[in-house]
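Take a look at this one chain, the form predicted alone, written out in structure tokens.
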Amino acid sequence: MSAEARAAAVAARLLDGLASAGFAIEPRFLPPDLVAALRARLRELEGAGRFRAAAIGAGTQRAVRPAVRGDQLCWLDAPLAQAEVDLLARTEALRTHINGALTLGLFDFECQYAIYPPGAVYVRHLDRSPAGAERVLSAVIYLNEAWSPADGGALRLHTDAGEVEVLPEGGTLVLFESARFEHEVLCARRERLSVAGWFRRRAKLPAGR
């Protein structure tokens, strides 16, 4: 099969999934190589003292509480390693895809690293709120070499239908509807690394524009 061919593919699954269901998981959204080099270059954003301790709340409210959520963050910000490019490549063609398919208007992809150390969590939460209206799909892709459902960090995605949970496999794509699914990130007994990020729509412009 054809990268092409794959990439359609690979599409289309993720596609009937957010159609039937809300959500999708695609196990192998990334190769190993392209897993690998991306794990490379979080820890050299690391090494550079590019991570910083994710906060949560708006505005005065805003605050560093790691009961609630204890991970670290680095947004994919310019100048890109070739493996970020690769990545953002592949999230352009889904965003297409899914424009073409379900037609939500979405106009971009962001997305930060995430380092989750052992014991780490993020309770129960929703990715979108009045402030952040323009994300409509969470998106997880996975940075982990080896993991075993014993290290435990599982994405717990709260459905209709009950809980589903994910592990946190190298190369595993979830991607939900960020208004409808509260989730959260449990416990792991070693260090989860991921990409997290958001498929956007413009934000509206004030009354009166």
Given for the second form:
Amino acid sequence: MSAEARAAAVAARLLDGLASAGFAIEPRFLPPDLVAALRARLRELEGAGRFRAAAIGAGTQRAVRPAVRGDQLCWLDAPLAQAEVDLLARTEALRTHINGALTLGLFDFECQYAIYPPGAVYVRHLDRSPAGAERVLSAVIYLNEAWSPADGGALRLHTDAGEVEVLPEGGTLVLFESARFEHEVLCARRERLSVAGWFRRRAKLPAGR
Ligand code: OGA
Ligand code: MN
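Pass me the form predicted together with N-oxalylglycine (OGA) as well; I've looked at the form predicted alone already.
First the chain shown before, then all remaining chains and molecules of the complex.
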């Protein structure tokens, strides 16, 4: 199968999942060499001191609360490394496929690296806060090598049909409706690496315009 045919088949599976259940899981969405290159890039950014403790809440409530959310974050920003260009080409192709099939009006994709140290969690939450009202679809892609169930660290999605747990295996993509599913990151025994991103629609104009 050509790369384009494979990408189209993957997009069709993801669209099926989104349309029927509001979420989809695609193991091996990224090939191992790209996962390894993104992991190397993450380490480079970490070494350059570019990661910051994730904060939660908005406005004056905004604070770092590691018991609620314990990861370290770094946005993918220009100048992009080649691996990041490759990743964003894939998310862009996916965005085009989704817009062609579902009327979600996705207009861009923003994403960040996340490092969860051993023992860190992100308690049950919704990605579409009032501050993030443009987030339509959440996407998480994992960068871990040889993850085993004993390592813990699953993403637990609270779906209409009950809890669904996804292990953070390198290359796996999870896609879900941001406003619909609460989810949480369970405690892992080892460091847990990912890229978390959001397909967004355009912000609404302020009322009266
Ligand atoms: C997030 C998030 C899930 C994961 O960053 O908002 O819920 O599995 N991440 O890393
Ligand atoms: Mn989340």
